[in-house]
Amino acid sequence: MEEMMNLSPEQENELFRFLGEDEKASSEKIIAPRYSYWKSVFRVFFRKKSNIILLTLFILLLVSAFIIPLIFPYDVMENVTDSSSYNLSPTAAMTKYGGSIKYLLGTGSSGNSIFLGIFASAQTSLKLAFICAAINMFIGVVLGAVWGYSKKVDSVMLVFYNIFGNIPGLLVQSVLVYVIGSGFWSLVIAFTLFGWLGVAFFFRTQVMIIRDREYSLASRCLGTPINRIISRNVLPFLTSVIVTVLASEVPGYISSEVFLSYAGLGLSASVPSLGRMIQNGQTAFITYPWTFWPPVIMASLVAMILYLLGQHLADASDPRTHML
């Protein structure tokens, strides 16, 4: 310290100097890694090898369900005039048709290909589930956010929910399909007419939990519009919750379609359906098990893979799992 006090002005100038504008700007920069929410989500998701296996299986299943019926169109009445093709075991069917892959799993009660049937039916189930989930989740999340944030909307929607929300969903779907008639879009209407109500009520509760937090109150005090508060403050906080609900919605619609078609209230006979294949095979599943178990396994596999993928993606979308 004493040595620095005894320095001459020339020596002091050598120790200290003024920074230029560019040097000053660079000296004030804080070096920190950039954070991307979705990159972090996928990093956490793909960290587990089981998720990679599940995703690979789902992609193979999805591609097979949409590509195989294009290459080999499925017709349930293709061999109906040939009684010798009815209920053939896989070995007998492959022998009869010269080893064609169409008959890898045998034939059904009308000579139909079980192998092509389960993929065409899986395509129908996946289409139905994705369409219904998209409609119900969109309406449920948006309306649920408004419902939970606005007290005026809450007073009206609670009356509506108490009237219609306590009716068993499967009963409503069965009645609607019976009244409207069987068919793909009839099932879509039956699943979405009131299907969004339970989703909206769930998100109403979630929004009510976080609507009075400090950052939301600050936005309200600053005069921020309600729609902007909901889209910027509320919904991003619920990303992991939205994914969790979606994880249970998609396989739920597949299960409902299988049950309704199995009960004879689902899709028409002209539309391939896992439920209808199970219904046709259950009468003789002891004698001809190859007509019953393939569609059962396919329905279970689709629902299980979608559920597990959704749950693991929901865990990965929770920001608390992004901490290194």
Contents of the next structure:
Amino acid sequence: MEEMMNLSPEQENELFRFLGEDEKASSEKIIAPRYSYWKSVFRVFFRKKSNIILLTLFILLLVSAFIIPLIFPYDVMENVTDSSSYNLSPTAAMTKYGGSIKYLLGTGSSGNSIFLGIFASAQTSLKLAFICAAINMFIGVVLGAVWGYSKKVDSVMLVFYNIFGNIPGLLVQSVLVYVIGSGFWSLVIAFTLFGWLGVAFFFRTQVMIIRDREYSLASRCLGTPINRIISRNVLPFLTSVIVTVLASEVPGYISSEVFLSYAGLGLSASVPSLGRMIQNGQTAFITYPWTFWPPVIMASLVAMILYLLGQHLADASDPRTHML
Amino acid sequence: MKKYLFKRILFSVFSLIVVVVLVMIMVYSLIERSAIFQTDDTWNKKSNNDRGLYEYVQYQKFGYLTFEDYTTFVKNKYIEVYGDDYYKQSDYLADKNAIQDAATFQQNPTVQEFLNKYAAKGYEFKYFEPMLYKSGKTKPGGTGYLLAIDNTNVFVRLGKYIANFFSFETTKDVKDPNLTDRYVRFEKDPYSGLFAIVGSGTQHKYLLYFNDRFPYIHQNWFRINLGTSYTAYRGQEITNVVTTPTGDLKTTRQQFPIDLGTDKYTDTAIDFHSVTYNATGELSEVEKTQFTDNYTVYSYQRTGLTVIGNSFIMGIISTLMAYLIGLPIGIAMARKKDGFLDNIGNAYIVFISAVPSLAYIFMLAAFGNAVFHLPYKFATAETKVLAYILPTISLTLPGLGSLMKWMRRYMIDQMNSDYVKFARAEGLSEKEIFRIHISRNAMIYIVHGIPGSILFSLVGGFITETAYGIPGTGRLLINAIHQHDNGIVVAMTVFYTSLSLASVILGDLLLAKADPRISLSSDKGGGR
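What about the form predicted in complex with the partner chain, after the form predicted alone?
Below, the chain from earlier opens the complete complex, with every other chain and molecule after it.
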């Protein structure tokens, strides 16, 4: 120790030197492998071949549901004056209309093309599901975050939730449709007026769990404002939870829409809808199976693809799966 | 605990009232009220002012408003003066016909009296101008009317609804002065051979009785009044609609009360247990030869179940099946994780969660019909019992899926917990660990959902009952919406909301019973 203390200035200069200005910045950095959250999500997602197939199917569905009705506009009343076009089997329809792709799946009870019908209806279902999911998820996540974080809000919202949260959703939707009337936008209102409540309650519980974790407590002690804690500490943690909820919500809306339209409560007659097609085909599902099964299969396919895609995306968006 | 339970129930009742208020406000203010006439034949037959008056009479009946009619007002006024001979008096006729002249009716003093009296009470007035041909003759249904209308406030309507919600029959119910002997007592029931509690002076004769119909013991003492149907079952009480058997008439060999003790039998479908009181003046000659007392208004025996019975039977059986099949499969899936059964089970879970219920219901219906020749339309089924099979299976499918999913999830969570590792280290066999430790802990979560899943199967009934055309409560609601029947919509909202609120409380109670660590009331340590 004694020797160290008595180093001459020359000796010190040999051992130490001052950093140049350009070197200062880089010396402060801690070297670690680069991690980008979303890049890792997609890396994990695309690692599975089944996910690529699912995504391709989804894009194919999206494109056909939105492009086919653009090229061949769907009109239920197209052949309504020609009664010889009613309930034609695929082969009969193809011969009658000279092999037009429009009649690939035969015709329905008013001479309408089943093939165009299921794609136009799938478009309605997809639009409705995505709009409702977007609204409910946005309100649900934002309100749920506030609800879970603030104890004052919690006590008020819990009363509200205990009143409305336990009522069966289909009952609420049916009564709302009854009151507002049928149509695309009234269905959106019926699905969203109370639909966000369940989502918000779910996120409230999740936020409460994370709110009391040590790192959040530390942030609070350091004086970080609440909205910053919510947006930086809590919400990123919830990304995979959000995707999981989304994945189960979207098929739910499709299912509700199909049923309500089937029961004649959902969309008005002018809007193409899978539920209405199923209802039209149902009476003759043994004599004219081609009017009935395509919408049933389409509804199942759309919901299934969205559900699986959502589940797998949720798996990939969980950071714990990102470790190699 | 009792205090906590009381609080919970109180809050549930409060929630129910809030929901009913909201539904009433929405249904009665936002729905075009004239929709109730869409399927009304009487309305179609009436024309001009008569139709207008009929509309108000119906609105009053369905609780939209109350009104006072000028004609009745004049009548009552002159009855006070002249007694029963009022209709012969010329000043009565002059006042009564005053409203038939649109130009001068307001100058009549009686009309003015009427207007002033109800204007003071805040009523609105509706004057149907007399409709005349050019010749001066009145058009058919064109008589003039003057009404004073009081639109019913939603809270008044709610108050009435709640006040009439529960009713209890007493011996003072019948207001017939000819009835002197009033009692409630045990009697031997000649129709069941057992005893029955029989009332006199009550609306129903048989207050408690047994018969061969599920649930075998019945009562007419206490009833819940859900309101009146508007259009679907014109004017009937909804409680009657849901508790009256459906299906075809069931004729059996029975004896009319007057024949009891003799050997005279009649083939009839009358349900003698259903008799209610009929005023002495209204007894028909036929009834006097068949019955011994004034209880002569009856309903019929039918082959089907009641509306509510249809829903409950299917709901209960499907819930039971879901638990009996779903739990063992869930456990088996967890034990051999990533095995063959686990993969199949997971595929099923994904299918049921994703595919719209309507789609798999129809897939099942087509499959069951093609392979087992089971009927898939209730109305056309020849053997009604067979017609319940497919709907019950359809109701089971979603519950089965969610039970498998959660049982598997909980089992796997428990399998990785420390106490299981410890038990294994202690040398317990895998079988013992599963049976004694894991299953019991996993069951705690499952128990919580039992009441909820009974409810879920009832709500699932919306879709299933509509698809298979089964006359149950779910289809009742959907049909009521189609026919703009506000009464049934409100009643079914009350029905389903109270069921779901009850199932939440019951679920919590079961959870507390199953897991001693959980205390519901926060005063007993721990808390939530």
